[in-house]
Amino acid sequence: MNSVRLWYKKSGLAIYTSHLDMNRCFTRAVRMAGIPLWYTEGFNPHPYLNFLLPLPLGTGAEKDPIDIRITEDISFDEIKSRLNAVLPGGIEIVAVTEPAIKVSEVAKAGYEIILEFLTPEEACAFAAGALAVIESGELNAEKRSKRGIKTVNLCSFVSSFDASSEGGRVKIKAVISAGPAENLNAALLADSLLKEFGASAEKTEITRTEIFTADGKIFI
């Protein structure tokens, strides 16, 4: 039985799938594509796929990662063909390797949140402020976790944040935490954002671009 870490591309209208649904497409797929998955042992078995860092309804990925365990040899460039025959529009897979760190060593990630406004004085304006709140250090919003609902200073969460506007479109660029230990939904982030300064965008878009380890390294 051998590991290997998919890494997959979530684009389009594909962005809004689940993750609930993200499961069910790639354990269709890896049973369409003939790879020889591990199942699970016990009463109910089930194909192993574990997704290290579930995206959020409605943000994209430029390479996420899944772990799937094999029972035969198979080069991972017949694996990555293989689904990618298979898997609908706006999920491709980029590449296929083998686990170099541990799941539980995921502690942050990068992501690109693009934001559209009417006018190209509201995005400079709405750049310069979001600059701004970040580097005072203090940007309370309400987060959900298991424990409930509670007031959280979100700053806390992010590591590193630039945000640049041309024309009507801001570009934030930020590394938030992630992981088991503390997460923070980028649009979250994004949207206490706009209603720090009561303005709204036309239109949101978010791609998480990377993950990190606590220590900065990249994921692998």
The other form holds:
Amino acid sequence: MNSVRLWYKKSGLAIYTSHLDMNRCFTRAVRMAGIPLWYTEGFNPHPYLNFLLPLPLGTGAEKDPIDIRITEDISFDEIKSRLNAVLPGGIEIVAVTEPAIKVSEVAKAGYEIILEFLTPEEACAFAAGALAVIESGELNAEKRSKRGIKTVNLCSFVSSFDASSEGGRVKIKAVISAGPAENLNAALLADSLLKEFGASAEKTEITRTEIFTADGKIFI
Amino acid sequence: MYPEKLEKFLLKVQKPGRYTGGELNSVIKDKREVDIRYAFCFPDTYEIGMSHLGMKILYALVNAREDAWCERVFAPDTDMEAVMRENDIPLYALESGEAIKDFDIIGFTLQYELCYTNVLNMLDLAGIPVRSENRESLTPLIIAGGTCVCNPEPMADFFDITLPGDGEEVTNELIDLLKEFKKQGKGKKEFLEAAAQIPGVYVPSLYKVEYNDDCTVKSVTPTCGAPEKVVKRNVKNLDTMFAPETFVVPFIETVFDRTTVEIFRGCIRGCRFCQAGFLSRPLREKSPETVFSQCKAICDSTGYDEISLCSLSTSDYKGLEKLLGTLIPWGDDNKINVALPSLRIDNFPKDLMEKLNTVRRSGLTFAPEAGTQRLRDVINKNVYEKDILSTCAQAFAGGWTAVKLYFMIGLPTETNEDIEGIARLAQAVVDEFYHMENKPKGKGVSVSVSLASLVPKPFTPFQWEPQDKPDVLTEKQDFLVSCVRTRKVNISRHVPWTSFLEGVFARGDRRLCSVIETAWRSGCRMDSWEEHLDREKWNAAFEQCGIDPFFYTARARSFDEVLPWDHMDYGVTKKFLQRENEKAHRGETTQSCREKCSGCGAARLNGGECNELCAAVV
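Could the form predicted together with its partner chain be shown next, to go alongside the form predicted alone?
After this comes the whole thing, all chains and molecules, with the earlier chain placed first.
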């Protein structure tokens, strides 16, 4: 039995697929691709498929990891091409690797947030304002967790933040907490920043670009 | 694909995956290369519609043609409807994202009566006038099929055409004709008159309905050469019949998230309340070889890990043993679970139960339907208490601890004793568990009783029967609850008012068209969803149209009354249904077709042939 890490890209229509539905989608895809997946041995055997960092509905990903286990040897290239032949549009395997770092070391993730405004002036003002707010170190928002809703300072989740505008578009690059211990939804950050200025974007696009360990190494 | 305008609203509605399209196996064609664009509309939400086998069949069938492109359309939920209306986004098809008002055929499937307002709402969202008479051009042609079109009259003013019976053949014939008329630039009236000549095509506007002073139907007269009786379509050979080898696989979870393969049509049983059993006669079986190869093909192309065999009574399938002999080992090897719904309690063999236990265990559900033997004889259910108890005992011994039992109330001749009988039978099942010698330690039993209300339907022996009023049904439900003495039995009940409205439309006539339109205009839709069903608006609509809904439900009809659906011919004769009704009132049962032919008349649709007749002779 070998552990294999699949890296997938999620874009276009697929961003409207929730995490649970992604799970079902991949389960079907590996079956169709004829990849000899390892099944759990419990009362109700199901394929072992672990999305390391579930994506919220509406957020895309450049390269997100899923761990699987296979029972027969099969080349990484073969896994990639067979899966891509059966995955629906918007979901694509971009790489297949051996897992090099443990899941428990995931601590941060980088996001690209694109906000479109009606006018360049609005975009420019928002970008400058957003930078200033994060710089100030205080952006309070209501954050939902399993223990209920509470107000937290989002800045404490932000490791790095940059915002720039071009025409009516604002592009934010942010590295924020991710993982089971401490996690921030990038959409909440974007919405809170908009709310801070009473602004509203015509269109919001959020993509997770990479995942990091606590000491800033890229997760592989 | 969805219209671009919609993008910024998608994350603001519940489950946006319902509105995006782009699923695996969805069919994209070049619209310039097809002659006919077909919008297949399911008048309920995506999760329900995507579970419907008929849609999967017709979608694949139309798309198998090079000259036609079939796309899917579902009723948007209320939050999405608001977004569409506020932003002038017309109803679109999921494949192309294009507005359906420019399509050639808009086909609805009517699976239950409470979706009627959704049909009107979808037409309106598409920007299409709801009434047939207000649509002058040839296209879009608005058609409907499905169970409910056996009595199309309450929707007669809205549809141009309805198609009773099997859709596999007539759909292609209709497309061929429309393609020709479109090419020749002919008009809608000419087309409808020509279409009415195709067997199994009903054009409501070509029939004139007259009423008696007491509001019953006096006569239904065909005009313009339309046939006096519209005979439902019947596909003779299921092995050569078109069957899909692939399904669209939804991104989001649907009600039945699995593959479904049909094993036969028709039913040998003749339970007197069951409309599906009579509408789908005569019995036609697929061979186990065909079923197996279709199961394999669909699992290969969808990746699903569960197959459900579909029919009205799985255990009556003659090829079941042979099929499971190949299907189950194949399922084990490929980790595919085989589900057998619609099993009868009286022929559920033990080894079948063991076989089913191998991959994943699903729940056990049986339908005694009535609480006493007397009443089960009246409805011709032909199951006995000893069968029920021994099958449950077998199931408990096999490790099951939960059983679901389906019952109905409001059956003809029903008394309090029959209702009490339901509680008694459920208790007996509980007792069966505790009498078991090796019962598992620390485990209790749970018996769920699901309580439906009889809605007398056309083409059943009960089509003449009065239906209990909602308050009577509520009293009966309360009485049953008061009879239950144990917490091991829990009762879930249907909303009586829902059954009432269903009953009105099931046996309604054309005068109800205006009620449906009025109710819809006042805001009624999604009536099958309890949270949306608005009784006050419906009552107001009946009142405004001067129609007493109880005329359709609470009244006993005489055998010589002209029924609004008498000009539809589903094979089974009115004489046969009358005979069965009389036997019901005498408490006499009728044997299954396999034991003895009861002369229902459906064999004539098959050129006089019936599976069961042949078997009896040989």
